[in-house]
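Next up: a single chain in structure tokens, the form predicted on its own.
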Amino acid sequence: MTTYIKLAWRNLWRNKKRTLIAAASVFFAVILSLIMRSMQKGYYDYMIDSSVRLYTGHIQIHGKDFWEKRSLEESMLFDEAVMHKLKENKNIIQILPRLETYSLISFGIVSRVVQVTGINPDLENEVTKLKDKITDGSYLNENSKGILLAEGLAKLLNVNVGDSVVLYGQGFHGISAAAVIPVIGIVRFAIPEQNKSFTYLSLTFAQEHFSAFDRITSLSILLNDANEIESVKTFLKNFFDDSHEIMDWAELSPELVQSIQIDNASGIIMLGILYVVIAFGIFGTIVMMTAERVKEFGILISIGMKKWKLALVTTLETIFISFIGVTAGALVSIPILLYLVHHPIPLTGETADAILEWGFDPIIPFALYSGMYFAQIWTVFAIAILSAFYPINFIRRLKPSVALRG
């Protein structure tokens, strides 16, 4: 077996161009099949990112009924001692509680019914930036009585700040909640939906208001690692009773699961796409090579080689080759996927203005796992390696006395 390693190896350098030429087109295969999984995965991920952090977290505690209703009634009492317990838990980072309810708001004829967010401003701040997304005005803190409205929403009412708006809803049992509100701030949202119905109040003040004191209608979680959402709902469901109910991010959010769901078909099939151009680029690589030695086959087998051995010689080049391509294709691509996973390709122009009014950044996002990688990796190293059947078979029919005369 030793003997036809080497003599394969010394025939791939015989003719080094035709050599290149076939590990160049497993070479390039790997690093194009590898930037297309790697922007997909990307793009994936900062969407599950900027919507985790937006809006769900990766995991949120609420009553039982709350996710269905929508109701104060369905509201939980507040613990900040109970936080402090949840965080001892070494894959959550953040905890943001919240209360969540809908109410008329009014400014002179102007009525909207508007998404009214209680929060803890330092909290909120530090996970969705809320305070970089103020236009005018100034951002709440744990005291203030005023209440931040979204841009869209501020120019539907003609408010400006330093206005006072008049917040007319449902509190706690029912209970009727008005009151005379300064507008001390203006928030932009790129979602024009949520720009025009979202407002927010300080957690205290929002309890104060609705007559939910010491109560939340949700906790917003977001982890250190996505993959250990499952470890920790186990977590959380044998901290909490049953009166509270216990979801994921993809519960939360399964239009985006859906979206990222047929998106990812749609990509699978680029990919599938990409694999056939692929194929026939190292098969038609290899038929070239096979063609250019038909006369040295027929000589080979002429002075009595064996056709199974000549057949192996040539499957071993074939591999030799495969392997040459898939490696340097694979070490080529690490710099490469690493700059554009720190380096997103930024958009301009009309998709760069599509994309803002998803809330997402105008970027393409790119990621590196290792399971990606080496998949990428091994498919075309199959399809290299099945390309060898074609000299295997061309060998077991070829006449020598045909051979020789090229």
Second form
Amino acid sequence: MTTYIKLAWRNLWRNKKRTLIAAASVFFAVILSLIMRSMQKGYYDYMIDSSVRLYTGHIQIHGKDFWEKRSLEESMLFDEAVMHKLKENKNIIQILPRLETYSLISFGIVSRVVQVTGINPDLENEVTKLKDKITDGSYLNENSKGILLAEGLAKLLNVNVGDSVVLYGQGFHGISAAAVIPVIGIVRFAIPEQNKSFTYLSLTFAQEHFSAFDRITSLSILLNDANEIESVKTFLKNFFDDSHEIMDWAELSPELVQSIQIDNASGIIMLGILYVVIAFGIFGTIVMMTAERVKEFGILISIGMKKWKLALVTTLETIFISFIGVTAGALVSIPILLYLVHHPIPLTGETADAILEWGFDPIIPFALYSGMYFAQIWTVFAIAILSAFYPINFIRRLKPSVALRG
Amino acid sequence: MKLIELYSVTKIYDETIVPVKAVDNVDLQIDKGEFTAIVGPSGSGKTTLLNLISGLDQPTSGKIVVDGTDISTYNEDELINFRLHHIGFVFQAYNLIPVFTAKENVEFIMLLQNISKSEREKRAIDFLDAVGLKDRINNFPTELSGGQQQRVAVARALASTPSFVLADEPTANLDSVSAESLLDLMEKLNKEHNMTFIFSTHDEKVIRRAHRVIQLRDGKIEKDVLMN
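Write the structure block of the form predicted together with its partner chain for the protein whose form predicted on its own appears above.
Following is the full complex, with the preceding chain placed first.
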């Protein structure tokens, strides 16, 4: 076997340029496919992270059926002691208690149905950076008796900071919830639906207004690692019985999951096209290598070399070329990907402005996971190895008397 | 003692529009220890005849017996095995493995025969010594002259301890001094070891030294002459 390995290895260097070109095609294939996949994964991670930070959190806990009915009747008691215990879990970064319901808002003769969210202003700002979205007036504090209105909604109502609106709706257990509340700030949301319907009260004021004392509708939990969702969900089950529902971001935002799946499918198609290009590049070189050596193959078979042994040598040559290209590509791509993960590509111009408007950073993010990394490496290696079937088949059909004529 | 026997052997190439009868009903016997040249103009069937004797091609009809074995019925694998153990090849263009040294080239044929490494090494050096290249055993083919490469090819052919050596135009690429020297070597091996050599050649130098000259024309034996 050593001799066949030696023969294959030395054969590679009979034509250094050709071998290096073939290895280079594998090398660039590994780098390109890794960068492409890293960019896709980075984008999905960023979308998920943004969505999670913007509102949902990685996990939410509700009273049973709240997510479906969105009624204060499905709210739950807020136990601050439990919240502190939950924070002992090292994967949990922050917990946001919220009281969410719908209400009618009126100013003058204009009325609208809006989403009212009672929040802990400091905790909420820590995660969602709500304070940064203030365009006029001031942010809430724990004891605020005022309301924050989304900018689009304020325009619809023709309300300014300092005006008072009527908030009229149904509180816990059907108790009427009506009050005249001063507008203390205007917040701008990039997403039009939010910008037309979101309002915020401090949590204590919301509980008081809706007669839902000590109650919340959700605990939104932010993790430091999205991969720990399942373990944290298991952990949470120790504190919340069946009268609660524990949902992760994928269940809370099925439309995001769907859009990622669609994008991922198109990304895989693009990757497939890249693989095909790579395959033809490698295959072309192998075909050339085979065509140039017909007479040589004929000689070796003539002197008594079994065809399978000759096929073994050509396969070893393909494996060596692939291995050189894949190893070099894998090694070189690590620092490139690490750099890109830590230094996302900044976007500029109108694209950047549009992305900023939506509340996202104008960047092309990248991600690096060992699974993704090795999957690409193995895929390219497998594609390269597939090319070995050409010389195998060629040798199988070769007639030495014809091959000797060259 | 008969080494090669051909009985009514015909080879027709019918891949072309007009089938070509390359060897036409040939009967031939070659004995052990012969030093025979097969001659004839281009297209006379020399190469086809050698291909048939070596099992590189199968006859359309007729029977070929080598060392008492009918090889006309062998399958591809059996023929490869047969060539490995019974025939030494010397080609016009030497056709050594370019990435192997002289010693490795000679060893390689023995590796295919599953001979142990130590035995291979010993025999490779002995054969290279026999062809006068003991001091060039670690040279690659590109570092050797044409004559030296052909000597390595002879050593490789002999290394498999074949029943006979088929040499296809062995001197065609050599200058006259190298050619004479190679023929001296082959003659010596023939005399001292009773090794059978069968040449396909146009070269007068080879024909002059041959003990028997078989002349082909249009796939048939035109003359079969024993030389003094």
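Positions refer to the first chain, counted from 1. Everything numeric in this text was worked out from a predicted model, so none of it was measured. If you superpose the two forms and keep the largest set of C-alpha atoms that fall within 1.5 Å, you have the rigid core.
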At a 2 Å cut-off on C-alpha positions, does residue 293 qualify as shifted between the two forms after fitting the rigid core? yes
Core-superposed C-alpha of residue 123 shifting 2 Å or more between the two forms: no
